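Below, in structure tokens: the form predicted on its own, a single chain.
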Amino acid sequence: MVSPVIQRPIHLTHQHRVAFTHGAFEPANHTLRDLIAEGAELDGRGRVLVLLDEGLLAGNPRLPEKIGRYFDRHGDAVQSVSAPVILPGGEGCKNDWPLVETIWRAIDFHKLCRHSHIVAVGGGAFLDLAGFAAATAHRGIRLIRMPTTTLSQGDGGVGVKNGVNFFGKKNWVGTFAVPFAVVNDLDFLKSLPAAACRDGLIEAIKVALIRDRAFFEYLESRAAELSRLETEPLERAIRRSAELHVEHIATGGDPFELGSARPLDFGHWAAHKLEPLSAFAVSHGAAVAIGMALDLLYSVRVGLLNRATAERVIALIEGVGFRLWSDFLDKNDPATGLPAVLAGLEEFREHLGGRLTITLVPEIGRKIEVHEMDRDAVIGALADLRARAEASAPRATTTPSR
């Protein structure tokens, strides 16, 4: 009997490349030029559209002109189709659907094809936006990501996910797409505000906590220098974080997250809810720091983690400069009277495809997945987190009357 089903495996090979450099747009630096030339070797000069995060201009006001000079200098191999297209960045850009259409219109106007290149220069949210537009135009245009923050260079910018927010939910619309390349120019970190520079450290702590005890101990040993954002340990932390993220994507067996396990999202179920609860006033890094601390204290309450280890990890998070409380955690759901952040569990379950899978840490360097969270224990962990914050808050002093 002939089978009614035609079934054949499809094997795809993706090359995931992350280059580290300094001064990517200096004329003598060939990193970007050579990547584009390699991609265009069968098509002649590589045609490029540069998308630039507007937020970069505060610390790099001459960057558009610098980019223009770079492509002029390498015009034998690459052709920039226009001056950089400057667009808003930050988490707000992912809530602004017309920006997707703006990028599509630029791609259409300049007649870019699937053999052209989009070079997106900016923070993680901006790369999510640009990556979604590039992945959906012509079913996918080659994307070169140039992350410019510690958070994106060590985490989101080196991944294979992109998307925008919809229905008030993080990354509700998006795709999985392996970028043509990622170029991490570490010089961009010098112009970051201190808070934005610090944000990437939480993802380094996170990935060390779930994958690499030796890296965690390195971060612990350099906590004082990292809190001061000193260059050498900061760059080393970002590079190792990126390496561990790429290693997980390449070897974890589920790069496009067809299953429900997302170990790299440790601490994220609460973070993804806290961000919209604050109207994104709480940055992603600050929200993840709080989410990690919450899950560590929850793990202590349910007997998965000993208190000494939890305190050790929390001490490192606080030691590099994170405050582990937000007043937005005080918001309650008007229908239930429960903390509004708890809705993050249901939204996370939906985002994972219907089965709740939360990564927790039973010891430094090892993870486990659980498929349910005890609501009362989560509420108790929130109370623990608040108590810690209140105990560490500076006490008001009164001046005695004369």
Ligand SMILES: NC(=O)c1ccc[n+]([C@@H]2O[C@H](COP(=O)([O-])OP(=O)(O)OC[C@H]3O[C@@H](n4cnc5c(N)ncnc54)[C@H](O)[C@@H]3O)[C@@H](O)[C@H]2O)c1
Second form
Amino acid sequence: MVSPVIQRPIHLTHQHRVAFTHGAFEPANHTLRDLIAEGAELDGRGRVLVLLDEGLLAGNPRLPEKIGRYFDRHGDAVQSVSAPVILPGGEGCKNDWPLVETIWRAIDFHKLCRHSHIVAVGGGAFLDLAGFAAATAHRGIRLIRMPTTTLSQGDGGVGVKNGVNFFGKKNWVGTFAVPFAVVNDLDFLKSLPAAACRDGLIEAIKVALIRDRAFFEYLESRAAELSRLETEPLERAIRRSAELHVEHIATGGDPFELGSARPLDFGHWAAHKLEPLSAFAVSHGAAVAIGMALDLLYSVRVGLLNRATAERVIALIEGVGFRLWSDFLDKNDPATGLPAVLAGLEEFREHLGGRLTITLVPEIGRKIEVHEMDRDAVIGALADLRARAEASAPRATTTPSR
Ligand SMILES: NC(=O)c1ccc[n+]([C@@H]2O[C@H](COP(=O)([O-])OP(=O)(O)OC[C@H]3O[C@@H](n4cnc5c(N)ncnc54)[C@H](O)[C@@H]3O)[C@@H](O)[C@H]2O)c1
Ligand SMILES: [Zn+2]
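Starting from the form predicted on its own above, please write out the structure of the form predicted together with the named molecule.
All chains and molecules follow, beginning with the one already shown.
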């Protein structure tokens, strides 16, 4: 017997809007006001609750008052329901489930509905938390993300994912939800410590490598200034990185990652393992730099990439100030005696589901997917990485200050 199946395609169109600005909360800046006004409720005034990453306050102590004044000034179009709610940021906030309930409680208390807006201002971790709470309250309240780190402005904050850590696993609970808008205020980058500021550059190099040779050459041409985190090339790098990430999400054919491939995660299988191996002492950016170098050296070993190109890319990664070794790579799995980082391959497959799919780069600006990684060649690439680090130890340990 064949049972009848009702089958209808459901087509949805999302607008993914990413604005770039300076001084988003200066009274004369209309970026945020216009975005909210455009989606305003029937009474013509959009209701807004601002959530603020506490980590921002050290460098911007007057920010809550400034935000308050901004909404007072634009009260004709925007109705702020309370002073900004200040909550902890950083990876710790994604490990703190009660914070999700704190945000839900504020949403309920202020009677926010699906036509209201949560404006989340903070680093990538904070945006993941706020985005998850917003996406699940009433099955989805409009979210305006305002990323405040290079990494979140150029990569995570302009994406369509959110989530918090659960069962001790990263991003175990979360949703895919296209934000109502993203506002990248480049002025926020000024208060970032140098290492955190550098972190976003690796995602720019990554996306250039897989999608845009001309951008890669631009980064090469400005490497010395980028290593000093000079404003003009840094802002250009972050803008282009954001643009390429959005382009990939919009045109790559799999925005909600239903397949097994994740090309934007070039170099990430090892990085995602190295971060927890170091108890997050190695930042995401620093880990991705190492993960990319590892995959480049691996590609040379298996004949997918010529050595000169690998050296060229590695020179850029080191040139902008990343150190391509971590002693946590020396950790071995007690059961197998093999490098513990190797387990990252299976964990990467598990998180995405389906077949192992790793993105590699056969030439600058082009990617390919492979479905297996030769274990001995990965171990060999780790040895190559160590040898390079030992040979260039004095240079590699120099981290230019801002
Ligand atoms: N959703 C996604 O698609 C996606 C993609 C990539 C990464 N992520 C997530 O992003 C997180 C990492 O984000 P991140 O690199 O932005 O770091 P982060 O959010 O962990 O922030 C690092 C620290 O900087 C502080 N901070 C934020 N902005 C600041 C500023 N302008 N000045 C001074 N301090 C500031 C924060 O309070 C925090 O203490 C990870 O949890 C990662 O999983 C998400
Ligand atoms: Zn990344």
